[in-house]
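Given next, in structure tokens, is a single chain: the form predicted alone.
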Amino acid sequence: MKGGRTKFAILSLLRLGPLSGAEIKDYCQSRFGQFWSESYGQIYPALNLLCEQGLIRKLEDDEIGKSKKYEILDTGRTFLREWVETPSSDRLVRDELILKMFSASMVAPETLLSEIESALSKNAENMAKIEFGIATLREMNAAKSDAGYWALILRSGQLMASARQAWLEEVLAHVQARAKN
């Protein structure tokens, strides 16, 4: 598919009005980093090919000042409707810490100590980014029926999260009882 998924995460975020390229990168990082990321190597041009297949169309400067920005057409809207329509593909996990672990007996406990605990670290860091959404999604004057999904969002990324830190957590002590043997 020409332009992969990311033309759907754009289309997504257009939909709530006009981004520019660095805006959507903001919200990819800010609001869908729990679950879906995006590279301005994937943004440009993803809306490139958009504007091109008439989907989406770039405000003219007069409209927008100095960024350019981009909104959505009704061609795009019925378009990612379209695809909210059809069933999803299968969720492919990429993890290398537990990619890692599967040939961790290789190495000594302690090479991999650091890095379990850097790993607890950055999940925590998650951990706060996702309870700022759901106090922020609570500030938010965002449509009724959006904000229900968006709580529904967040919730997924605080169990993940949870059930992350619950496996790290088992994953240190086990590295930590064979570091003393």
Second form
Number of protein chains: 2
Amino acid sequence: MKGGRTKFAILSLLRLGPLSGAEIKDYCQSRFGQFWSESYGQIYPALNLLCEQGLIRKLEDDEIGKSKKYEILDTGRTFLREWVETPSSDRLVRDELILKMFSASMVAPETLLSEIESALSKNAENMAKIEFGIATLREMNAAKSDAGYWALILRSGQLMASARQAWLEEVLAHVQARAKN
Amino acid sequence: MKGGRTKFAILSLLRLGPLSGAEIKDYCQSRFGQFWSESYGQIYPALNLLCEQGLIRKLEDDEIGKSKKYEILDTGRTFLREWVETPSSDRLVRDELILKMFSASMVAPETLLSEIESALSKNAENMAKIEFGIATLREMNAAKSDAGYWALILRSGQLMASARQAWLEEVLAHVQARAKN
DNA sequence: CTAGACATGTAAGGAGTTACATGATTGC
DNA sequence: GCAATCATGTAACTCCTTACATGTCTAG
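Starting from the form predicted alone above, please write out the structure of the form predicted in complex with a further copy of the same chain.
All chains and molecules follow, beginning with the one already shown.
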């Protein structure tokens, strides 16, 4: 399918209200960041495609010069709903740090420390973002039906991040122990 | 860099002994499956590239007709080691199921059940593979320095899979509760 | 010898990122 | 008006999968 899953990420966001390309990028980062990402190189072409296909439309610039906002159409909502009802493709993970673990015995343990620490701090950042997201969600008073699912998204981030933290700490301990000998 | 990280995945495996393209594919699936994957369309071109660059070599076919095996060279080992010492790129996750959660309120809860259940059973499969991997590792008596790191890889799979299971169960409970009303 | 299985290889195309170009807006 | 900023857009490139084509071994 042309435009792939980027189209659905965009439609998902537009369901809640009109957005511009840049806003879509921002929201992707802040709301989907842990498990999905899109770059401008995908977003802008996809927006044009969605327009051509009559799934969204460009809002007339009431205030000229402002960034172009796009609005989802009923056809777009239907398209989005059908996708939700369709079986998902497999989860894809690409984790270079774990791949390196496979050959980690080739290098001095000390060499690995900085990478593990930077992974830990990146993970801590993620956890903070998720906490912030949880706080925000409470104040958002979204439709109740949405709020439940969105909380589950954040919950997934929580569970994954704390599993990762636990793992990184085990790795750190192992590497430090090896460094001592 | 040409050939990207596929080259390193291949070199990582070849470090342990000569392998053919198909064996590399199998090993990727069984050992790296949870966090890395490669397809033939990447493996074969990468093998040729690695040969051209003098990092591996094709073994002479002592027994003709057998699948072509490739062996890592010292230059390849050095290249691999340097990569391990280099900062990693960010972890990438693409999880369509979670993306759908964002719009899940658009559909009847019952619609979601089969997807959740299939995600649960796929996850259970993964957990079983990891358990098998742990048992295998014990019998492999790999070099002790490798065994420690490899156990950590499996440990990561364990932690992630059980976090995911916990999450999927929460999702299931939520969806079932919504279905009752 | 032949059918099936399996390994190798490739071509086409979609997915995704990066770096750059353009044009408008805002603040000074 | 000028610089800085920001949104939009695009081109080039890498990454990755899929489907197909080819060749080779093996069982019967």
